[in-house]
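Presented as structure tokens, the chain that follows is alone, the form predicted on its own.
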Amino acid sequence: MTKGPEERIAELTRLIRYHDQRYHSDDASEIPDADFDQLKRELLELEAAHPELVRPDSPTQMVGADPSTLFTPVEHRVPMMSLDNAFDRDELNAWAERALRRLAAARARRAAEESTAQGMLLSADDQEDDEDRPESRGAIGLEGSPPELGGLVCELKYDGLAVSLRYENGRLVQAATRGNGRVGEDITANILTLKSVPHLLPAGAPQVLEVRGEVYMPLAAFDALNAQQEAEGKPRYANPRNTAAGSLRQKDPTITATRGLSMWCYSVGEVHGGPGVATHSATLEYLDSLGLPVNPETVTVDSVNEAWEFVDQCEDRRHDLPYEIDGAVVKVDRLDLQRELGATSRAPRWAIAYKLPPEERTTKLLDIHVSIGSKGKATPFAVLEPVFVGGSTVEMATLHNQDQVKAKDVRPGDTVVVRKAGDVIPEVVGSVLAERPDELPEWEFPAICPCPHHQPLVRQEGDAAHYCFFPRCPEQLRGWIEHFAARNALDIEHLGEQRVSLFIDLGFIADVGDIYALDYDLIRELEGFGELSVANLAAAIEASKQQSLARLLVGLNIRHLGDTSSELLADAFGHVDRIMEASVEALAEVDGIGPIMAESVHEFFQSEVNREIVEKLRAAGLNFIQDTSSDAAAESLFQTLAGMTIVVTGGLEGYSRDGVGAAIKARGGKSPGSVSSKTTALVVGENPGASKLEKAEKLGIPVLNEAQFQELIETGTLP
């Protein structure tokens, strides 16, 4: 039975208040922002249609949630308001038109007041004529158009926690959360642990300066924290926003200090003293001059169309930034126009937040299955009721491993939160416990591999994942052959996923060695295989025999061994036979090859099944010697990095991940994937790994930026 407006408004009010509390005060939101926004929009639409049902305490009239009782309350002298949202270009344009109409009406009122003061009262006829004037109708762009908005400031909308910093005579004396906009929580001790927040401002700072901004957790810090959680057998954190908020609300500031939090400042509240500024952009420049962190991505534009271009760029660059954003904010730049536009009970009329398409949504978890990867790794994944998220429809999402399923407490039949950020594989963040059916049983990790041989799934001590170690497991075989033929391995064109599955099902291939013994006459008889397609396949397989030893090692799919470490082994030993016969200790002596990797390589080549495969490849004529063409290329360059070991973390302009390693090797250097006491220098690009940087600093290893790295490879001299 359909609920009436009054009943539905009451229900929405209850739901929104509950989720507001979970998000703002508990840092434990149960539903994605997009789902919360839908509830809020529905309430706004119902209240617009039934204004007699709007209550003063409606969530649409208020900001945030009441502050937690764990911290001392702080009353904001200037309320910390929220922002109204726009979800498409039409809504952004509508906001600008409303602002223009309000400014036009204000100008008309001032003109009327001035006329009255001068005793120039309008006649009744004049008043009728006045109703046809554009400013009275609120018309936009007609003759006698209202004043322009002036410049607009476009900022990123950070996904973090809103805070206020109060400086008195240049000293940080208090920091508080936004809370309900009127009263927040005192988090001064925790804010003082943030490296980006100055404790003292330069001489000449205002007597009182209250700065507003957003505390966030950089993605590198979030990833490092989750890696630490997994290493300690603890559940992963769901997202950087909640983790940042929870880290900032720690009762022990020393915990906050370890979380790598940072802050961007975007406005001011109470101010006494200081230079007078006329625009919001000038305010940001002033804050920056005081050493406060102001985001460099902020721009000033002249029109709403240019503001929309900024929004477009935000969406395109969303996953290139080292922190999370969920939209863009557009503000009227002139402070006098801001004052004239004023505010509603919860939000300023001179600013609007454009929300980017959601990357988290809720859907139904239909079942949990387990897939077997090319190295035998058993990965649980969710089978979902289709949901549109992150720009595409998602029907499956990873659950990582047994511990994560347990930590997230997700069960078939649950309503779950699904996250998809850019090109990242979708994952299930957690369940919505409030919507869980009664007596829903826990999911149990299977003990047996889903392949026809029904071999056990084994979880070794210290490992988070289960593995199937049966060498003839067809589930592994498909993945291994696809991996063997991949571009970064043997690069066999025309041997894609469908053909691999077909050849396995027909019994043509039982391991990667059989690729080189395919019967092309039999393949010609198959439907869809013409003479040209068979010839192309045969040529690609033949050409793959000349790939380097490093690529062959990649193709062998040895656990823990990646592209870079394969090159290190190939360079160090020169021939596959030497690697096969090397001891664990000899393998571990190679710079960049740790004991776990060395043990894995040694174990792989001790397997009789794997040795048989290597012999098949030898008989087929594959290259077992390290590629000498790279040595010839290296001789053509100055060996500026000879004897140096250069580790790179983060992206460098003009280099791919493999390309930067190749550039170092071509100049005689080594490029391992980890920092050690043998490392000459660490090069830091965009989105660097926190652990490498921390280890380099601890060992006293020089840290170079992109420009210094370029100088190093050209001159061979450390700056």
Second form
Amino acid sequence: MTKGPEERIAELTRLIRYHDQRYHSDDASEIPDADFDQLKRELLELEAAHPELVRPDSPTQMVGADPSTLFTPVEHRVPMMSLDNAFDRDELNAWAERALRRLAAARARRAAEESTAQGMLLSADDQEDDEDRPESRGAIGLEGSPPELGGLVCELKYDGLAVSLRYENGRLVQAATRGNGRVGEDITANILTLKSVPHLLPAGAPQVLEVRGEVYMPLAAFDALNAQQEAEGKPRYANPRNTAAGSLRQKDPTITATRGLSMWCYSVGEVHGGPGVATHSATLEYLDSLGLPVNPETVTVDSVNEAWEFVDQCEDRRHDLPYEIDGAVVKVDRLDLQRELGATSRAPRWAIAYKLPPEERTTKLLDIHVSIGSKGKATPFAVLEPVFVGGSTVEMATLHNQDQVKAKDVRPGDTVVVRKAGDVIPEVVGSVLAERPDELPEWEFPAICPCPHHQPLVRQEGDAAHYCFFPRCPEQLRGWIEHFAARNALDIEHLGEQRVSLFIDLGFIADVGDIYALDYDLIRELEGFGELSVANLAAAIEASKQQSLARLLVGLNIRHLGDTSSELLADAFGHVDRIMEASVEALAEVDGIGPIMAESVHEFFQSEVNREIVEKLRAAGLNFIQDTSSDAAAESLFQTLAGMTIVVTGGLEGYSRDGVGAAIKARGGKSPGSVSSKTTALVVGENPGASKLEKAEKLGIPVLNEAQFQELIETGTLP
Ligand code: IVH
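Other form of same protein, the form predicted in complex with ligand IVH, not the form predicted on its own:
Next comes the full complex, this chain leading.
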């Protein structure tokens, strides 16, 4: 049942107050800004439609939340205001038109007042004409031509928190948060730790200068902090804005000092003895000349159309910047016009914020399912109510493993925050606890594999992942066969993803051994299989029997064993049978083979089903002997990555950490440990390093997932 306006207004008021409190006072927003804005817009619209229901204490009539008592209250002599928002070009135009109308009305009013003062009773039309007369010009100098907004200053909207710095006779004496706009909190000791904020201004600085701006956490500082958290086994911080807020509200300034916070100044409050500037852009230049941090991206333009261009471009620039922005701000440059336009109770009329489409949204977590990878790895993923975020609709997002689900405290039925920045893989940030239904049970990792064999999912000590160890698990089979046929393994050219799926679905293949027992007469009957394509497939399968032992080992899909380690084993043992019979100790004696790998190889060959598969391959006539040196094997690979520099971050299913580098090198590529402008592509596996990802994004370097990387390896072209 839909709620009546009164009821909905009460509900929205409650929700907005709650989230406002979280955002401003507790530094722990539960919902993304976009969702919060949506609540506010709905309330504004309802109030506009039902003015009789507007309560004097409605959140639409106030700025921010009341300050907490954590720090001493500071009264702002000039209130710190908020900004009204525009969400598209029409709303930006509407703002400019409103401002123009207001200027025209003010001018008409003033002209009327002057006429009255002169005892002349003129009609409204005459007043218009009369404005050209020099004696009717007012002190503000607007008259003479149709009202114009003049220059517009376009700034980025920095995603941090507003602060006010007070300099007296050039010395920083006080710094305060915005609080509710009238009263904030004293954070002087913490602000003094910011390297970009001068403690002293040059000689000749005004007697009193209040500087307003945004304190933010640069992305590099945020990544470094999270890397440190991870190294200490502590949970990651969710986003730079909240972390900046938390860092600034530390009781101990030495903690703030370690957080690498920075600031952009964007306006002034109280000023005595300043140089008397006429425009906002001149104010910014003046602040810059005093050594205060002023953002270099700011531009002044002559029209709303040009302002829109700036606003429109900021979305593209968003990921090239070393700090987060959530939009752009357009301000009337002339201070006389700013004064003329004035402000509402919460925001100036001479400025408007354009909010970028959100990169975080909330949605319902419908369920958590588990997918089984080609090596049996069970990965939980979120099934979401579809939500448009970061430029695409997200319905699923990986949750990595059991520990991640626990750390994020997400449960089916929760409202969760989903984040998708640019091209980056979507992620579930966490749950909105305020919206959790009562007694929502915690999610339990399933004890059995989702496949029809219902084999147990096992988590071994020291491993974050669960595995299904049953070799014929159909959930794994598809991945295993694709892996077996891949270029770095048996390299079976005409056995692609679609054909693998088809043959499995038709029951032609139940394990990799069956590839060599395919009935080509049956295949010929299938749609899409001409004589030639069947002949090509048969030839490719036949040729694969001659591949090296190392490649066969890769194809066997043994956990933890990648290309390089397969080479090492093949070189050391020379025959499948010797590897099959080797003890864990013997395997671990091979240089480059660690105990985990040795254990895994041994375990693989202990399995009855796996031994059956090996026998099938032997019977089919596959090469079980290492007769090519590893160098020759590398050379025999196509140099698909010649001249390319591929950086890998996070774990890949098909490769060990060393193996992936070796695979790239074997194909003529380079694989350094860090991203630079020379990087051809960044490959992102599980639990990737945030800094590499951010850097690649900043430099516009393509980001590939494992499947896309495999495609690159195979084809030599970026997908
Ligand atoms: S001007 C009186 N300029 O956005 C006008 N604000 O949503 C004061 N912000 O409270 C604000 N970048 O914390 C201004 N270039 C910018 C800004 C900016 C970020 C923040 C500021 C403000 C909030 C309003």
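Source: prediction; values computed, not measured. Positions refer to the first chain, counted from 1. Throughout, rigid core stands for the largest set of C-alpha atoms superposing within 1.5 Å between the two forms.
S.K.: Is there a C-alpha shift of 2 Å or more at residue 480 between the two forms once the rigid core is superposed?
M.R.: Result for residue 480: yes, a 2 Å-plus shift.
S.K.: Superposing on the rigid core, is the Cα displacement of residue 204 between the two forms 2 Å or more?
M.R.: The answer is no, as the C-alpha of residue 204 shifts between the two forms by less than 2 Å after core alignment.
S.K.: After core superposition, I'd like to know whether residue 696 moves between the two forms (criterion: C-alpha shift of 2 angstroms or more).
M.R.: Comparing forms between the two forms, the residue 696 CA shifts at least 2 Å.
S.K.: So if we fit the rigid core, how much does the CA of residue 382 shift between the two forms, in Å?
M.R.: That residue's C-alpha is offset by 2.6 Å.
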